[in-house]
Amino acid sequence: MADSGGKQEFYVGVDLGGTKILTGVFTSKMECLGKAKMSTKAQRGFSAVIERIARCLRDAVDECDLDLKNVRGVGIGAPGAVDPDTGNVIFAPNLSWKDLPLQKELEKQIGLPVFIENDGNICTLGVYEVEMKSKPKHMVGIFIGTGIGAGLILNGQLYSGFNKTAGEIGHMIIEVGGPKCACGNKGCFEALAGRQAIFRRIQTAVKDGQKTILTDILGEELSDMRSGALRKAVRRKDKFIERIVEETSVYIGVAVANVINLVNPDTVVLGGGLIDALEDEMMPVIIKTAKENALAGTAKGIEIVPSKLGDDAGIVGGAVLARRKTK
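In the form predicted alone, give the structure of the chain above, and only that chain.
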């Protein structure tokens, strides 16, 4: 295994989500040596989640036969509005967190330098630097997970805006008076196309008598529904789930068109668990809808592509952030 005589430097990336914590250990060349995963259990409160992040991080380091002292820094992507300068989470609706010192508390637990950033920004950074080799000049990353995260790279730099919260594409209001979002508003992109929103739509329809293969796969309550279950249903030609996936793809396509009209990036990258599971079904609809809804001529030559990093974009981006900050 890696020589721990101080020659090699290692970085840990942490993806903190509403449902799971994923950690990965990386070399300075951004090769992943090992990972660990744990459920978030946000309902247990802030301190409990910090302890779980620390445990998950130690597990990943241990998995690689390394010690915490071999790690130079930790980069963490947190959902919601984050202040990277203070290391505080300003507001994370999916965790019910408000003004909490994530960086400080995690540093206390693990004794390493910790750097935090919004999860959408972190995923975008990972895709941009590792997958796209920093080639696009202007890139937007959109990640469809429990919620929807996004990030903007403008002129090759992560753009965070006046209050450090730029890129909250998940909270663009796409349907005025639409379904309620965890952020408190109605009709947000996330409340229409995030995984949580899709599952709620399916559960409501099933309660109203809609038939779907998913009840055979997961039981009548449809508990523990994940993107993989949707893929199984689609592969088995479940007409209802096919329709839900198509509707979701149209919402994503409309959001991409809005982003093209606003930012005009050369590249739009789509990632996250949902795209990972249903790329073949969703991408053609997303691209077609985006091109139909963007202002005539504005989408010409713009690449709309799926990320190959899949669910690892967050940990890769976390490691990239840690490497940048400890340079």
Contents of the next structure:
2 protein chains.
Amino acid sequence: MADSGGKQEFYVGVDLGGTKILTGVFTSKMECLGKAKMSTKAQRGFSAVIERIARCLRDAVDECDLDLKNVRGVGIGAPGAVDPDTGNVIFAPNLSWKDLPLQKELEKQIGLPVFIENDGNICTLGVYEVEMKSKPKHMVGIFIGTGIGAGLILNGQLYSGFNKTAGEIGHMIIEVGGPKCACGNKGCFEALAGRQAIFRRIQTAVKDGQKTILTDILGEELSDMRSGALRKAVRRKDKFIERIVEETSVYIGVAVANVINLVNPDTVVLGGGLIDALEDEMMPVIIKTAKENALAGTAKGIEIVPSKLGDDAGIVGGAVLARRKTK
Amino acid sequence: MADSGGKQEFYVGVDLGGTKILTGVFTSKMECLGKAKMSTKAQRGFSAVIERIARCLRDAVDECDLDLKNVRGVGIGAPGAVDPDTGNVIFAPNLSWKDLPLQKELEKQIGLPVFIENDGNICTLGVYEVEMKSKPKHMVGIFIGTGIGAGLILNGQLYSGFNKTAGEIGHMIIEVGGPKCACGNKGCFEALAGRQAIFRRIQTAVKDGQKTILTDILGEELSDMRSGALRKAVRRKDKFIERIVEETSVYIGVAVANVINLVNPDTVVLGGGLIDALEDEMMPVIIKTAKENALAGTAKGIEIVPSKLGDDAGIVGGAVLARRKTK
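Now the other one: the form predicted in complex with a further copy of the same chain, given that the block above is the form predicted alone.
Whole complex next, starting from this chain.
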């Protein structure tokens, strides 16, 4: 398709998740030319995952009728604490990784410059540059997926703090003594509003006799539940799922209020699969709750908006990072 | 005392609170030469308060055998949202002030350059420069008084965000559906761990029959309760007050964990009258709770320390601000 004569003018973004790897090839104007997807298979260990990332990356490049030599750089977001300077993943519980040289090993495999960042940061970077055209001065991106990640842009720069873990909003405690979180603590935002927490709540209620259309759609076991199934149930006026979605939106609104009180950004962007699937239902409740729960005066003029990038925020952000770093 | 021949080498810091005004005169090395204190009398209105600030300021200067002409500048912290650029107080609920020109009117009264900031910011600035010698890169100061204020130093700079209200940590919700806060919301950090919240909890329990040494010290009405009285009760092994102090420390620890997860500073400083009075009892519980509740890896190497400035943090910060601005 793209006849570039080997000129390095493309960028690859990689979204490395606990369950899947997503790769995308982008022009220098951040237009996506093609994507590929693969399961992570984290249980096979670090080397196997590196090989899968490389394969998924080659698949996306090949899909666009390009070659690795057309690619100027690769940006990758990893779930957990990463050190962008050393290129190491410090701690990624979903992958069972600790102090592993992701950047170095991937560079060995593909022979291209690789840059890494925390996934919340990289999604925020993608939304900030491509969707918001770098206009906000202070922006917080919140991404609701299996877990909940976030990133902070302060004074136009990615801010990651002392241990490079700023933006771990999923583990902000908003209900002392609340439900147990995967991290071991109680009442974390993620344990109340993350996709996994919601799905567990639904499954438990159904086991206790709660009726829902979801069992018609997915079967009694409610296996392989996704955000899209929730949308279907809400569109079909399932009262129970409507209530779950509303409760979740209230928790998200409280977390946004906390971010406004503490960091006071001009823009809060909400993204990820859940928001993408249920934007119309969730955003009004999130915005109303956030404005009610932020201290009077602190939320004035602050934009609280949904991202349109959906699941692509990570690969867009990866490509943006690669473009920034190879300029 | 100080024979300066009229040379402007001194700075005045002003801590304007809802109940009292504190002023202090400082050398350029931030040594305090003298202080003065006066009740605010906010109910008398804006002009009356400005006059009282001017009077309290003159008292402190006179106390040091100095004259206003020896003062290079005045820095003042106000409780609420302030705009340091216009010098206006945007919103100060404790004073019932809205959009009032504090800087301009005080300058008129005293004929000296005045600089204003939010009180949480100014206390943080004082602790940062004088106590921490400007060493932290990212520091959060949390001050527990009647209410709870905070300030953020990020990359060595005071960060105040879009509406200049960053650091409103007292209204971070940490217990959805929890006790009602003065701001109108529920479960705010201040409603769980602010001095006023603690005092109310004690008064309510005593009315319900709870026994405590405090009634011996202060009388059955428990009027004029201060942090010092709590310290006395704890030192005299009052089990009930010990429990209240421990619960409060846990809430503060949770709030510190949230700050670590979200902002990830290298240093968290805790100050204000309550911490000052009960440092030995509270700090170990705060540190333990914060480290347990921050996501694994995020709190590594972060210093959580008490400020030694006590009630003087505000006047020290005011003097630091004046020195910064008149350099």
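Note that the coordinates shown come from a computational prediction; the quantities given were computed from them, not determined experimentally. Numbering follows the first chain given and starts at 1. Basically, rigid core = biggest C-alpha set you can superpose within 1.5 Å across the two forms.
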C-alpha of K41 moved at least 2 Å between these two forms on rigid core: yes
